[in-house]
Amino acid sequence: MKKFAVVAAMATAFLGSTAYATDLEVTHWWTSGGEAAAVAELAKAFDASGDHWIDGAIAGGGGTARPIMISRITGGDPMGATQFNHGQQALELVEAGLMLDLTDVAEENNWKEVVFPPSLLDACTVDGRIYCAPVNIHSPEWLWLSNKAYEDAGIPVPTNWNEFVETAPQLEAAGKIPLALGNQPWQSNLAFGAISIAVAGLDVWKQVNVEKNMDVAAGPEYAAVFQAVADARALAAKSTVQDWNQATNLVITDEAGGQIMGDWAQGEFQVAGEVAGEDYTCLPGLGLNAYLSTGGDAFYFPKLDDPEQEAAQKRLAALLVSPEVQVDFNLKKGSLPIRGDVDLSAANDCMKKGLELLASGNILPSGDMVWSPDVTKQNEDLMVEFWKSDMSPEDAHAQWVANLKSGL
């Protein structure tokens, strides 16, 4: 605690004695009440030292806002700084050399003492060179429930998946949508990443996503999967928002049981005066299998021919990075910080269960880690289809193996 306030105390007095005046264009996809006022966060902080922030939200979500970034960074526009996932999205970028080397800074900074967990870096690494400063840790496996639509139907709130589907009849009969789900077809492949692991376990996840053992991927464990897909698109088919953050606003306002989505939901429910434990409920790996996937967000740099603008990079990196800005960012967010060494004594019931689940160990890589982003496309168009359509278990279970296959 004593430790945290003096480096937060060192920081705060360095950046304000330091006025550096330089422009920088940051892109990103966070456009919800609960992300916009975690990005204000950044910006707020960047702007304090010094720089200025020029705001490059873009709205729609990743899969909206990925090739925009792309086609200005490969088409010789580039921004200052840009969001992407842990992972794979920006490894093409980084060997066609487009990309700003942070090794430096890391060292500087001691990156690789601070970031935990190490694959979070890892997932920066190309060659033994870092290219990006992760901000978060998101781990997208998570049921949200409103509390009083169970109130409403006169049930207890679930405790695990298993009884959240057992229940659904009775709120479908007090006139509520069992299960919200958007339309952006990433949430299809984020519910059934969910289930998934929920249904299947975590060692058949890892056998099939870790070890790429394409037997176990054919074999009965993920038949059942797709069963119990097929079984939750129907308790999610009068839900015809688009958007993630308006599939949450239907729980928030007890229109709807639950939601699978990210801890990111926990923005919009703080943006709306929600409590934790009170007003929602949240069950990490859906109340079966307490863990955290360690996916999230990081930003690169696209290089550029000016040495002030790429100083400022350098600045804005190292920032992120930094515990001040850890604390503030994440605790807006709703995800957890990108090191061990910072307080968060304020965070919410939601955010300390996370908090002990990334102490334990007990976490995943995710999704973007393991499959490079042909694949990933792959199976959110699948998930799409396979979600709004009558396609069966089986066909879809088949085109999934198909698609997984491709990627070895």
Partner chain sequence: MAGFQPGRLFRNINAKIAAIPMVFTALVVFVGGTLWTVVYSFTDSKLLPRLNFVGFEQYERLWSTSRWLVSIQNLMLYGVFSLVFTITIGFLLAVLMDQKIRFEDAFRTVMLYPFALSFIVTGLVWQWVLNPQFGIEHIARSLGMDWFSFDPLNNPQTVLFGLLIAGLWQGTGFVMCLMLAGLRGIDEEIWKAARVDGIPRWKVYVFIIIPMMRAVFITTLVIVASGIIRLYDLVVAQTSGGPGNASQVPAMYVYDYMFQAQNLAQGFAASSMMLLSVLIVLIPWAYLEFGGKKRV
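Taking the form predicted alone as the starting point, write out the structure of the form predicted in complex with the partner chain.
Below you will find a single chain and nothing else.
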């Protein structure tokens, strides 16, 4: 493959045609309908610029795709570019010197000025050098509500998490599941994260997750969070689905009152033909503390021997952050763009709420940025047990603090 690319590059140079036309294989795990359409925008833009995008989609989600990507990079068969969630997922690959340094591209295109919030670029930075190109922002702290389910129960749609919990018994009496929650561990952890920001507030969250103050983690604020989750798990007891989109489907079909899920759930509502504000309601930050954490996706570029390909990698990196590609890509994907200077007037109500929060600066770093995958996985294991069993809040709290300490 590599040899072929070299030969092809030499042939084109020899024939004196376009200055560059290089194949780059790009791996990612965007395989659902909306995601695939968004990737197609990236491929189209890259092909139009004269190079060639070879799509390397890996089905099965990040948990399946990342081991494959990592073993290809460490096993000496690197691809041209690969998706990761920005943060600590690729940190060790960068430290081992396997990733291309993009600092010159970033300086040339002024990423430091345009990338907003700046924490996105910080998550790509190791020892002052930039190693990834962020492409979108996803935030998990959203509560999605079915307007019809509340209409059936004869009560108004809640405007925040507290009202949601208070009205849950009435919803249950009307034969609905109050809270839809899939069985996968990461969903339990996501719901815990959203509830903790809503209940404990921003300052406490930052002290624990950014400043890593373990005394606060073990303190009464987080004890209250665990109590709130213990109350919430009773609301989700009848929700027995597995995947997140099946849980979202319970809300779409009005069988469930609401679901705590990231803004990617919006794509499911759109595909089902529902309209934000009419058929469903979205509450960022669960309607209590409207803060969004700024996780998302970024592209990393493994080091290749061939200077032709390295040049193509840098062209792709610059292209991904460019305003036109940002707009086309994020409108299709339903995610927020990584720069504040682009026009997204075509966005729907929920996306606009997200954009406003972003513009007003109510943002947090994501879990992938502040904790290692090891700590995240331990917490997922803990949270799925806590949500789906009768584990006491005190035990879960103590175990959670121990998990965080293992990552210090």
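Residue numbers count along the first chain shown, from 1. Only a predicted model underlies this, so the values are computations on that prediction, with no experimental measurement involved.
Check: Val199, Gly62 assigned to the same rigid part between these two forms: Both residues do not go with the same rigid part; they split.
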